[in-house]
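Quick heads-up: it's one chain on its own, the form predicted alone, in structure tokens.
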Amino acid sequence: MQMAKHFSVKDKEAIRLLFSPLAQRCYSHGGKQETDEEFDARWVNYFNKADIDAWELRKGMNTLIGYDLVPEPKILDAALRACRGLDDLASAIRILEAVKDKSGPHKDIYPYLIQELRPTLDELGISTPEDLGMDKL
């Protein structure tokens, strides 16, 4: 019994479309991968830009929360910048308590950070979770 039979161009397209991945990924292989200076300065540009408003801000933090790493001090001196330039008090707070839980299980990551942003806070007039005795809720 042979089971050979002719498809239409239409039953062809059909039957590619049923046995093909639903989705693909498509990643870049051999393209210029991003160092972490420009990864840093990517970043630093996004919170600096003139124009940001509030969503960008929400937007751009909770992009670089998703990431596997800890945000740097410039990266954060610009976000909390940005904070300030918005007058939101409550989102320059929310990125510490992000940062502080970021930082997990490595207590040191997070005393690093607000020592090398502590003269930014001060200079902004916002205060820590800590200052603010968040962490004893």
The other form holds:
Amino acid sequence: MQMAKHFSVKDKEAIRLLFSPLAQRCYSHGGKQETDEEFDARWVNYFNKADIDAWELRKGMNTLIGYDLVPEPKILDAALRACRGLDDLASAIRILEAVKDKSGPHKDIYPYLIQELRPTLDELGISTPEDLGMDKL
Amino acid sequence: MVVRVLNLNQMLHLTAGRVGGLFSRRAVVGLTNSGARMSSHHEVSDQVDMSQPMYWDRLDTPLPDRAWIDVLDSKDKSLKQKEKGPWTALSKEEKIALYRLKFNHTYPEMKKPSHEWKTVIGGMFIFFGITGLVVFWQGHYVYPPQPHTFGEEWQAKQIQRMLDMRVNPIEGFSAKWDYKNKQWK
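Right, the form predicted alone is done, so what does the form predicted together with its partner chain look like?
What follows is the whole complex; the chain from before opens it.
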């Protein structure tokens, strides 16, 4: 990940390549490998369900966080909108905390995600943990 | 793939009941009864109803099965009503309050390092010390006297006998003895 330092955060395509959430589930025999786009589309679809309920939101997020990847902004956007549909601001903030934690030592990822999600955050009125001072102890 | 397993903390608490010391210091966050009877001050009850959804703070499970505080007073209820409207209308304090209703620890609070390692290392050394004392006492009071073959005189005679027998004369024992000058090489 040392390459990441040479790219500015604005260089979206390059960042995509580096941070693309590659779901590398290797089935030992046969089975097509799902592409990144298919994975993303599947998850966006999941959270975009019109009548998604609270259990499905929790299940989806917990499963997604269990994967060895940081979700793409579009997936998170769908998840945040699902929170809005369920009148659940706390979970929206929790999701942001969770993806920041998922980034681990790669400190560039979270600011990029927030940058990409900024329009949605502003539209829905979701404050980041940093805005609320909850990123400090 | 999130596997829902009881963490060690919870398992220990369930079997050990009220145990003082190291284990009970860990906040038994998840082991509170949900439902209307529970107050928002989460006391640890002896029996946890495992058939009810539980709360836990886990880094890999951002959204646990239930909210932290179930029983809402009127202030909380009105805040929850306000949450149904546009979130831009909420103040920072209200947003924080909503978060704290639903969750106990924030991620930084979950990840806060504890001082437990000092207890562990300290306890280790204490046990080493006790063991050392036991070993010393045992050496003094328990062990029988050493066999006579360990004595200085006997050992000297033994070595002389080995040299006379030319034990390992090429690479080993006697090879290191200078027979002409009667000393070790």
